[in-house]
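The chain below stands alone, shown as structure tokens; this is the form predicted on its own.
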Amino acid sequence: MKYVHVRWKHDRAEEPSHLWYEVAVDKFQNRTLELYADGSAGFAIRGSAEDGSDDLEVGGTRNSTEGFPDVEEINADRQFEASEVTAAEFEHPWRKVLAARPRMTSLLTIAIDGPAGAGKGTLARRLADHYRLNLLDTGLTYRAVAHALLQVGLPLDNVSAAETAARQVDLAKLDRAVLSAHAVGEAASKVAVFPTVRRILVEKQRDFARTPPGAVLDGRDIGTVVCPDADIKLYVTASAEVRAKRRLAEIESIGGTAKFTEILADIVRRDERDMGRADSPLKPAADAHLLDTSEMAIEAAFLAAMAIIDDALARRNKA
């Protein structure tokens, strides 16, 4: 991605003064943000079309259906002053604008389930940002229990110790950086099989979902067990091969190495374990919307999820 900030040197209130662009490698705009003198903003997100023509108009703005010009070409017009910026410099105004949108006036719960590597975590974060909702990766709660046992050297099959650790989990202090370690994940799969531990954590997760203005929760049993009455339920999936490729690319992007066949085998084993367990197996809720991301980029998945949610909100508002 390339990020560009453009200042439009004019005094017309009806036109934006500052424009921020996230430009993809194919030179089409991925995200666009327009800021006006009165403090209002318009923004757009690119859809799945390769020619940039399938954009989502979110706030009175649309992305161009033509390739984005070079910074030098923009600066050739003396009305504009353009410069490339960092991703962080782009994200700051983008998130600020999203944060300024009105919060939900009534509680909203979005349940997102699906297997590992399908993209539900990234989608959950994007939706929580967009709708200004609280966010919980429920898998981290089980990792927190496992991490607590590992820290004091207690065996992972000690049910009593796991129950105590589960009661002490603070959902406001889940450290993703620490809990994402592979060893913690392996340990979490062992403590997550205890029904009593699951019941303790599920109650904490339900309390989280009931905290205004609502929440986006992602996991394995949100729509079926944790929040069966959630306003919107999404089941995000992808083929095991695609998920393995994504995981391999993620590992390689940070300088690591791995074998595709081993990653694939691990994903298949995890799917079998999650779907075959007696207590809260991984499966789509009967009323869940299916999102297969096998051939779908995150932006396209985000747009599809937004369409589902906005439709549900519109129907709720009319009721």
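Next block, the form predicted together with 2'-deoxycytidine-5'-monophosphate (DC), ref. the form predicted on its own:
Below you will find a single chain and nothing else.
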């Protein structure tokens, strides 16, 4: 038995949205298709190919998809994205999440800002999953510029090289594994002070935010500069000591070693640079909800953020 999660984008001119269908194939153990006002849709089925193998092609020419006209029809001019999931995943998340998901009639933008190590990345990922939105860690875009300069040995204050690198940043190709190195983060904070580099990256980030069904973006200036009209703005913070402790635990959990005092000094220095720069300094937007995670586990932060967002959505839907 194979469990497959299939989705495809379906642009409909009359709706500013993509339709996201989810299909997993069994001999069409179909479940009700749920269609939401934001254009997302979901249904799930599971199955195996006719020949009993797990070699299942959804929407292809195999027998296993015969009798599934919706898929064939819609697939005529579309590309599927199919990914295998576990039985437990199949049983649990999507339908429940979709069922719980509020109705959305237009783009939704959630802006998350905060200093390094406050937990905004994890929170952003959880929220994007839950609300089924696109996700962009904007820090990666600054990291990509810094990485490009470091790779060819150019100084980080070479503004024209940084601009060229910024133009070449492809949001679909940001490689977290390469870019997450500590030194790249430090360097990113340095190239991020240049206004022209910021303008180029901000334009790309705005384009991303405008892509249906909307996005969660995290960074330093999302609520203030990139998406000042975001539906929900969160400012996630934690004391420098707590952030340094978390960072140390992270390093140790993958077998590394580091000195607490050095990590703390790095964090304080990075805060000063990110908060003190002239262009787009890190600060909470006037209408941001503050979330201090110093004494909070990620799950609690997620629940608190969800309560804020659900409340804002309920008000938006009433308006």
